[in-house]
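First, one chain by itself: the form predicted on its own, in structure tokens.
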Amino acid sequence: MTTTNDYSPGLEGVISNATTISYLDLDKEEIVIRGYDLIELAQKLSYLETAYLVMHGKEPTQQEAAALRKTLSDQATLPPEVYAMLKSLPKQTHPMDALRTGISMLAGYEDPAILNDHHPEPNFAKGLKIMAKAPVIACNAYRANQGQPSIPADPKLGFTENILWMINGKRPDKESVDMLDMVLTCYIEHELANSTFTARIIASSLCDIYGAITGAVASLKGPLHGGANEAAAQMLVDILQKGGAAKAEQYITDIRAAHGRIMGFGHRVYMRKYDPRAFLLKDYLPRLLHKKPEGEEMYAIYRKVEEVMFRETKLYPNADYPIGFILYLLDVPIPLFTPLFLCARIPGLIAHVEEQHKENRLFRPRVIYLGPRELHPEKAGAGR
């Protein structure tokens, strides 16, 4: 019999899963990931050679990070289908749900015996497929959402350029490159986040890799998960309009006066701790400044607010607040941000679907039911 003893709002606390993946460390305040320090990997590797990593176990050699490349550069054509699907939506349609829409489309292409394959090398060859398609569908559904023309991946341009390409059109720097490659490595993977555990829960029922990883978008939309970097960003912007830095005060003390939410800051399970990602990329915002005629006073703005809300709530950034200003700085348009931690993500999800239909139970919670109990049905009519 369950009890109240047993329940726990949000599975807070609640250990569900053993992995290999990684693990945040708490008091050495460490994002794990195979053993290594996410901070360090970011700063010392390519996005791409830690995907390898997350996925395989182990740093790729020079001959498996060059393969890695092909395979993804190979594999990031969109079938005319799935363009004509974008350019269909309504043009109210979030890029995160013409993506969730994209990802699950793209399940229809697949030989049905190889679909419901769950052996680490069909599941992984589809996984590689869904981190290859995933941004050129999200770019191409913001596109499709402005009256935009489409831009496939140039087959020429890495992973992280082509992204950069495929939202505006124009041959990216390479500073920008770089910073939008460290912000995916900073993304790539949490140990067991709402959407991360939405993909397992799914892959448990045995389901297919794209399902698993459709149902880990509608997950990362929400504003409490991934769609917070774009309010971060957004609420920059708003205090920008509104006045700049000289306003950022009130504009935070009237929010929480509302007892409205300060998108950003806090973590379920980092606390009161500093996230080790904000602490990072937070030095490298004067570098990007430059960008943006508005860099300087939004800068000013973003310290601020950080100042405030630390001096009002004890609260750390998250790594959702400066990411959300850094893509602003490259030119980024906020309702790509959610779309691109999802696709910065998916060699984490890939990992922990390959993981959970190799060593799989179902996952079947109970609850603490607190509805009446012995009712009787009244009579109905006498006809029946």
Second form
There are 2 protein chains.
Amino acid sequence: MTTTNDYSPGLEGVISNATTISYLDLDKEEIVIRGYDLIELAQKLSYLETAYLVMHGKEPTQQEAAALRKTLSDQATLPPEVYAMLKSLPKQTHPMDALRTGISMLAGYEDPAILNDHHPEPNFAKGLKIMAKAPVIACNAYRANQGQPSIPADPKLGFTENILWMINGKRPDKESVDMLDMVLTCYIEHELANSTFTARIIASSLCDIYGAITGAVASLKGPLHGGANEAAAQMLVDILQKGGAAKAEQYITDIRAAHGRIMGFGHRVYMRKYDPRAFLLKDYLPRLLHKKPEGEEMYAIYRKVEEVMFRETKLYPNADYPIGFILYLLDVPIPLFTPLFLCARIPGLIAHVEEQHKENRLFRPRVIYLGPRELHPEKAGAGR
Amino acid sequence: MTTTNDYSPGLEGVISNATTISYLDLDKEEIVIRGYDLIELAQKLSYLETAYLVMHGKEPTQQEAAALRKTLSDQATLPPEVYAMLKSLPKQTHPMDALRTGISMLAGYEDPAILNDHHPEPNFAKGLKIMAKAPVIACNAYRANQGQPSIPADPKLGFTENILWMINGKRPDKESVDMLDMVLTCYIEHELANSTFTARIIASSLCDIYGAITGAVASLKGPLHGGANEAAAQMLVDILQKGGAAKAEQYITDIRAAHGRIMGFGHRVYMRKYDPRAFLLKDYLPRLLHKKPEGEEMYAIYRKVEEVMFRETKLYPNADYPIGFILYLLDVPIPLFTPLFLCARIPGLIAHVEEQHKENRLFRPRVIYLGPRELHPEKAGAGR
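Could you please show the structure of the form predicted together with a further copy of the same chain, as a counterpart to the form predicted on its own just displayed?
Full complex below, order starting with the chain above.
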């Protein structure tokens, strides 16, 4: 058995690095982003304006915001070989794995001298390409899974609008675009989440930003991280199919009795406080229920699960709980929830990779060794 | 500016986790692998025998070693879509990036239920598939880069022999196979290297082993990590082309004067002691020089650079320095040096992912925030 006297499992409470990007202030219950309250940003700025702030540490002027929008629009294309790769994947491939493969593949399209230049300007230029192309990969990976033809980004549509467009080829209504935009902003940056930590560690070997973000996609797929929004929505659907709100309490009780995990509740850092993002977003739920015939019933399930979970565990919802439900109401397919979380987080990842490369120190901690010592081989001799 | 009073940059000296896999014992100058001295293992066991030990914590019987060899041979195939992806990559794609993309892509070929089952048996089964297929991807990514046709693994050849076979389609001599086998063993596992740390962090979100190893490939590409063997060999070639051993001292002096970095010397953990792997391998160099016409001259360069570096910096070579030269003498193309390091490390990565999944705690450290506070947005208004 391991002892925990000499280290903190999961590096809980350990300081990994200094940053000027973001901070979870538990005392003030504030997600600080470059000095601003994320909740205020989500209400007052668009996702792209917030993205500029996250990456550059200042609000964009109108010209700067317009330039960012144009760069992302210009770069929202994929080489035909990436489309071909997506179409060649087995149909069971999770879009998150397809997104990881696609971002990894894109590294080869950079001139190697630029790929390995970790100064701010090339890092931001490469990062914006990844940010522009990631939703195109994600949505079209899903479409390829479904045997549907690709839908490229439409240069006439904005960044957020294009995401909904590429999912199903329908022009989205303003209410849906505004709601998704706020969701993307809520996901944009969150201090040293597991995926952000992954990106910084990879960047610290002086690997390039494509590698760092590829690793972050891998991390974010995990159900203890980004995979939670998918799991939370899937649970609501399961309860709906098994009898609706009247069955919600039994459903939760059964899973907990079997030591199963209910996703979308609690958070390592917030512990027993309300995630400010979940607190903001829950108020938007009632006005979206009309978008699906089952909206009202699922909202009843949603509230019942929250009530039971709080009564039984004293855990509040985290951002993934309302976001899973919102994306469902916006008709986003569940397998795209985690990929869209990743897409939304890219400005934060770019900022962290840039900060890591600017003042780098290779991440290389040590271990406590609890295995045997002083053994010597007896040659088994089965060769190589 | 950051202060370093409250944290250790790069987590230097911080304990990240307990392990029974390996430990760098600086007092005894020993790389402990499951209780054994790695240097003794490299001299007495084959790479595959050591791989079994790393993964399972015990030496294999002859039957177990033979079974491992058979599994790896059976699994050393690639889906045609992966070959097609490799051939579709831009020619400038580094084989390390191609290997990362290929391993990521393979996740889709697992049944999702098995992909997301993190118990030991499915984890080892998936890990061995990655171990078997990684050299096939790496060698054939390089061949695709060169416009050469693919060479699949030959089921009649052993694991190590197949690597040399797939590079150039020539039957390798026993001396080369034995030497490469020892190099692979030296690279097999090394406590919490940046790539191993990356794999554990990704695994801790309960992402699957394909994601964890994909992230490790990204990390290992960095020149502060696996990229060093490529850089070290490239330096020797550069010096040869610029006048040979007589110019070596000036070459090193010039780079150091320009604050450039000489790769292959020093190591975060060993600091000012000799890396035991480099100490072992340097004695094998003289007997390999006959393999290349320029062997003797490069060995003179090799020794001169080591002498100058020790005189000027008191740094000893790390494993990447002799290994870079050995792989060059074995006619392995330089762009494959880092991919082969990754392939060699896979048993260690499998063991760490398995250990992380067995007793998991999500990695999620904190930061020191040094940015501004109490800012409020002025709506720029360029929309989304």
